[in-house]
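Next up: a single chain in structure tokens, the form predicted alone.
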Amino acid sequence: MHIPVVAGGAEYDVVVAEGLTGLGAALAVGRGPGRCVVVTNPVVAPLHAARLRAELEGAGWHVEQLEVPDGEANKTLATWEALVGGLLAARVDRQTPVLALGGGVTGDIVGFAAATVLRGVPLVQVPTTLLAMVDSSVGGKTGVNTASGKNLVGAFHQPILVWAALDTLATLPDAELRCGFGEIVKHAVLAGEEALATCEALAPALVARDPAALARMVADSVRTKAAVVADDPHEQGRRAVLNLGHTLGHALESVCGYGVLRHGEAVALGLLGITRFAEAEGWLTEPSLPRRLESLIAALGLPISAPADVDPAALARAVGYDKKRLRGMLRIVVPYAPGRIELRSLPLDEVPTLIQALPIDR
């Protein structure tokens, strides 16, 4: 299925497909086949790179291949710099598509390189993880982490095509598949009661890797995100609702160490934390939401409490460095009910209370 995205003057399709067949021809529409560069990582390359090269070459493309290291710990300025050097050595020009084959880390690094090399070259996202399919591959946000926090250096650079080949999920370990569930739950809460109820009903099928259930939730999540991105492509306002669960989630990732707590796990915990905080503040208009989310997150195999050794004071400091600070206030995304999500400003001296709402093993 083809899901159109219109954002920041760019228009492109997110294609949810059974496999990679058709990608080469789709990429050639309006430009004709020529040179392209596939950037992948050492984990994904032996699984899917040969198939992607064959698909592209069969459509007339001349393919060069580069690699970046895998894992959140390698999502750094040093990795970006090395990739930029590789792309320049490959003599890319402003008409050379660069394809990111991998999960969210690879997509973010390759996207940032594509945004900055020659001040921008065409980007194609070919996500191979559920998390990347439903979230990071769509919307044009790219970047790397620094010691001060996650995704603090980057650029907005919309892809020209996103191709989600569902058969790549067959090689995904269960733990990595579950990471995508965290963002799927977030999108369901954003979309409203019907979407959340559908996610609850499909939870057993998702865990069992039912192809129809996965296709349904990938498409639903992409549509939800695409609608928000269309209204606010550069995150100047409403798009910030997509950060639901991320303020606490990013803090958990930073404190635990990037790669120790997976992103989807951290988002799920952050979603539970902000919902419990909203409950404690008396903001909820759907009182059952915290219990529903806890049950759903547990049913999807995601953690419902953070590690016992996480330091609340360190979390508070990490939240204080969150990129969504504004004039001494922390902008937080608050769920009042499914489909009713609002942005609020929280004084920084109330951050410890926010941290206390985060479920932690004690």
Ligand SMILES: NC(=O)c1ccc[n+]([C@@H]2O[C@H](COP(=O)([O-])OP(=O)(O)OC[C@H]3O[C@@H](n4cnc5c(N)ncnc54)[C@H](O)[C@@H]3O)[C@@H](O)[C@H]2O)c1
The other form holds:
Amino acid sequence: MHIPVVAGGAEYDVVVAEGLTGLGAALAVGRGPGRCVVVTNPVVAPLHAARLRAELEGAGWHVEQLEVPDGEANKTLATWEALVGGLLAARVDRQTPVLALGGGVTGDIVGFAAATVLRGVPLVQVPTTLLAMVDSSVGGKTGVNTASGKNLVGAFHQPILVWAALDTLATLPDAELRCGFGEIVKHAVLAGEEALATCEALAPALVARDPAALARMVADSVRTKAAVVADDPHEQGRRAVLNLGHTLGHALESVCGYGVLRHGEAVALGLLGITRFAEAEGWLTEPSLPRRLESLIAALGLPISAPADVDPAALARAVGYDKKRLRGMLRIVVPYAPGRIELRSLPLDEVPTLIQALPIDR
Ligand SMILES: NC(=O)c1ccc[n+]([C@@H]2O[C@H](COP(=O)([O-])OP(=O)(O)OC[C@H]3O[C@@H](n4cnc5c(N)ncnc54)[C@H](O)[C@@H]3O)[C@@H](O)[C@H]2O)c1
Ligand SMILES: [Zn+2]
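Please supply the corresponding structure for the form predicted together with the ligand (the preceding block corresponds to the form predicted alone).
Expanding to the full complex; the earlier chain stays at the top.
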């Protein structure tokens, strides 16, 4: 399946494929095989790098391979600097494709290095987590974390190709797969009734890792993200709807401690929370949405309530620090119904009411 993306003056395909076969030839179109650099990490390298190299070499590419350390804690300027050094030592030029093989952490770091080395070299995303396939590899946001917060340094750099090889998911732990489900539910709510109903119908098959169900959901999800990104490549306005569930989600992640709740789990909870808030405020035009989302999130194996020991006051403080804050108001993304999502401003003194809507294991 080829999904065209048009964003920020760039046009590229997201290919949702059974495996890696065909990637080397697709990359050679218009530029011929030459040198390329694969950047991966120590977890993914032994699982999938040899197959990727064989695919590329089979299509005539000469492949250099580099690694960045694994894990969110290594999504830093130091890792970026070391990678830029490695790319320069590998003598990349402005025509040398750099391929990011791994999850969103690797994709974000490699993307930022590709955006900055020589002021930009061609980037290919080869996402190997479900989250990276449906979210981080599409849309051109790249970057690293700093002591001041997550993703505060980065660049918009659209890839020239995204290749989601579904067979790489075979080695992905269930907990990481579930994180991808969190973003898939978010995209389904953004897309509308039909997408949400499809997601509901496919939930058992997704949990069972049915290949056809995964292929369908990844493609649907990418289409939704691509459509939003196309309208607003540099996040001036409408792209902010992609933060649905993330205001509460980010707060939960930081208060519970990164690693206690994974990102996709926190997003699912944040989505439930903001939907219940919309219900309490009388904004919903589809009254069944909170119940439907709770059933779907549970069916996908994601949590439907936050840990009992999470402190609501700490959550309120964390929400107040959210970077979406603007002139004393909090920007929130509110679902009124599937496909009907609006940005609203919430006075900061109403944040405790928002927190109350969050399901907590009491
Ligand atoms: N750029 C964007 O638009 C965007 C959007 C959403 C998220 N993100 C970023 O993405 C990151 C999260 O990405 P993630 O959830 O993919 O986490 P991750 O990259 O940390 O991957 C999770 C773990 O799974 C391992 N892994 C990856 N593929 C595997 C496979 N096929 N088999 C076995 N193990 C595998 C990874 O090495 C890692 O240990 C965060 O840093 C977030 O900020 C960016
Ligand atoms: Zn997210």
